[in-house]
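What follows is a single chain, given as structure tokens, in the form predicted on its own.
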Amino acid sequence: MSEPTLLVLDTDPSPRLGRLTGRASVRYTDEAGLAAQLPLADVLLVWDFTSDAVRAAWPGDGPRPAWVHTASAGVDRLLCPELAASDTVVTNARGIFERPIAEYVTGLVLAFAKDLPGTLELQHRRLWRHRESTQVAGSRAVVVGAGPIGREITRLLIALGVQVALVGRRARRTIHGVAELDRLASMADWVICAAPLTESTRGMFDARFFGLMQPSARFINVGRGPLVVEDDLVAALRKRWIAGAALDVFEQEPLGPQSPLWGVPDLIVSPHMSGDTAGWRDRLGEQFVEMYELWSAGEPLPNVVDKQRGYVPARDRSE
């Protein structure tokens, strides 16, 4: 029996796959190579999760992965409907990127309420400028998106004593609905987004949704940049509707040098990187490679996206 083709629509640096040696033959592709080279794959590694091309490849001819995996949390880069309707299987890396992201998303929650980057611009203007901060403990979250992202956010910010409101896209148990949603950000001190990109989710925070929130609260997106009308958060930041804001994620990647957003009060802009620490690729890659393992001696894969809803169903599976 011939090896199975794994595809890797590649980007620099390239995964190391060295344990399917034998159990796989491995082609390598640009965005460019790709049409071209989907119909000879058995599996798809969509190691380069920034690119577009596979959204506009699939509807091409010829056969079709049977599975695709992506080496990310979401997945609205590939999903196309011609791929949703496919009985193709689509996996994503859910398991890497969850505690990162928390702590990233706790560290800011902590510089907005201990004015570090004031004390920052402070020394560096070589100023002494006694100010009174912000105590975490007690203060109120809402946390938008009760993926595992939203769910590791809502633990490490329960346990700084924040009390936490869980929102996802139905109430159940302990998480509220997404018909809450208003209500709670209307009390809270931090709005934070880990939701997925779906079409019900994009653009939800508006300016109707600014204008709820409390003038000394601040929000936060580790989700996705679509998820945010940017021009709007402009706005409420620039007449202080809310006290400030931090994305990690944006509309355009790489955010260009000529993008208002550089220069917005109380706004911090971190490069998509939230998820990224040490050791990030490498974990990717094991990852992958254990779940190959599973698919080639047909045992049930993890991590199996829904392509009607566009994410990984919560393990209850009322989410």
Second form
Protein chains: 2
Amino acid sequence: MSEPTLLVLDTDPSPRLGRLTGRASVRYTDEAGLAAQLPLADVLLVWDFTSDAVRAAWPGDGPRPAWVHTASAGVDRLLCPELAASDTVVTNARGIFERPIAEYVTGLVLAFAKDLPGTLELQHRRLWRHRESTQVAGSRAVVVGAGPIGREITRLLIALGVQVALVGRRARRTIHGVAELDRLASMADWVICAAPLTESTRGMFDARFFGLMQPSARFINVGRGPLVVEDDLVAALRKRWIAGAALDVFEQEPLGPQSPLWGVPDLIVSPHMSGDTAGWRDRLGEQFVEMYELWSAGEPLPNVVDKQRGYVPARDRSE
Amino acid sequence: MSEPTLLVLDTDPSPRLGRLTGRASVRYTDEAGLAAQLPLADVLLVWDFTSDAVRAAWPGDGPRPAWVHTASAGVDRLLCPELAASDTVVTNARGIFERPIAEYVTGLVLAFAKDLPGTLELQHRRLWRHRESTQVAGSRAVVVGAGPIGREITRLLIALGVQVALVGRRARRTIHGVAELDRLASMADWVICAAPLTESTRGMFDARFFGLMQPSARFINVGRGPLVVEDDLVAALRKRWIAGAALDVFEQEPLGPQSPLWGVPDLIVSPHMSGDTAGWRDRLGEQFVEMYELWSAGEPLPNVVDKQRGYVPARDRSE
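For the form predicted in complex with a further copy of the same chain instead of the form predicted on its own, what are the coordinates?
Up next: the whole complex, starting with the chain shown before.
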């Protein structure tokens, strides 16, 4: 029995894939070569998760991989109607990014509450200017996106004494349905977006939404850039509809030097790094190797994406 | 029976003191008038807790207040040998600053781990530069100072998954004695100072100490400035003995524009604000009014300072 063909989208993947030697025929491709290689592959590993190439290269009715794994939490760059309609299994990197992103968001909340950006700016100007800061305990947050990342953010903020409302697509147990989002956001000190990008979430944070937030509130996005109408956020900050925002993800990444977003008052811009703690590429490689071993053995895969919804649905037990 | 005389060191105290109308004869004084007023006062409220004037003005053997309360956690600016030897009761503002300071420290830890200062600097230069950050969960901290502030810092960091060693003057239950500090600090990612300033803690963080810390570690001081030999810390940062530091307190406060500390690489300088969240002056005023009511009724006061040790000793039950 011949080894399955594992196609890796990236020319510089994790050395951890070396553990598949003898169990997979591993081929590497860049975006340009993807379309020609896809019909020959049993498995596609989307290691360069910033690429949109899979959408364009996905075969129609012809031979295609039985399994596609992406080294990311979001699958929005990957899914096209043809892939969604096919019987190909899509999996993601659930389990790698939750804690780092939750820590990152918690750090942003505390940085805003304690005005750390103001402190650094005053330090630069050599000015001793005492200010009162805000206590985080007792403040109110809304976390939008009830997947594992949103739930981990919720857990850490609760540990700091924040009152958190977690909002998902539909209400269930401790999760509020999206119909309650406006009411919750209007009372919140923090609105945190950790939702997947789908057709129903695209552009959901717009002028109307920022208009109902409190003038003292801050907005944080660690989900996907197109969830936010960036021009509307910039206007909301300039008009002081809200007190601050932090974006780690953007409509266009990387952000070019000409982007107006770099210079908006009270907006923190970071380069899509919230989930990437030291060793993250190794952990992604190890995770894929473990999943490949399950797949080779004919075992069910974890982290299977619901291709209609566009994310890994919560397991009933964990809801 | 005439009202007791309450002398307030400050000319602009909390409006909450108005609640003492009819129960105290309240007089205000600045530093210059303190010496003349002290012998006439039953109670001294040190509202301007940045003042060193009480040391200089404290009466020797003559009449003096039976009770001195300071609107601060530390009492180092207040205690002089004559006051320590007297039967005057000294109390502090224990209970007001613990949570705000613990949040502040937690925010600094996360800001270092996620390189928020680097992100803000790169944003200023309009540069998209992805970096790997550090996971806080699983990192190791040493908190020096086992009073209520150190214990609250410990509690919050543990909630984030940090392994915390709390170091106090003497070992007891979950607290390490100061003899273990070197060993613990040599393994720590974070060394956090929340100790009182006493003769045994002055200058304890010096070149020798920074030399035994890990090159990847950071030092944070929210205790008192003179605990740290500032020149030694600056040298340790410049020589890369340690990776970073944050000071909220200094040998001289406020820091003048000529201080070299403003411009040291990887040093965050803030203006003694870690404990001061919105409403803190009101809370200090309310706390004093409550204590005054106990004192008037002849009830025992809380937060009584051990004038030999220079801080409020832990209650046995809470150790």
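Positions refer to the first chain, counted from 1. By rigid core we mean the largest C-alpha set that fits within 1.5 Å across both forms. It should be emphasised that the depicted structure is a prediction, and the values quoted were computed from it without experimental measurement.
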>> Given a core-based superposition, decide whether the C-alpha of Ser25 shifts by 2 Å or more between the two forms.
In response: no
>> Please determine whether the C-alpha atom of Gln308 is displaced by 2 Å or more between the two forms following superposition on the rigid core.
In response: no
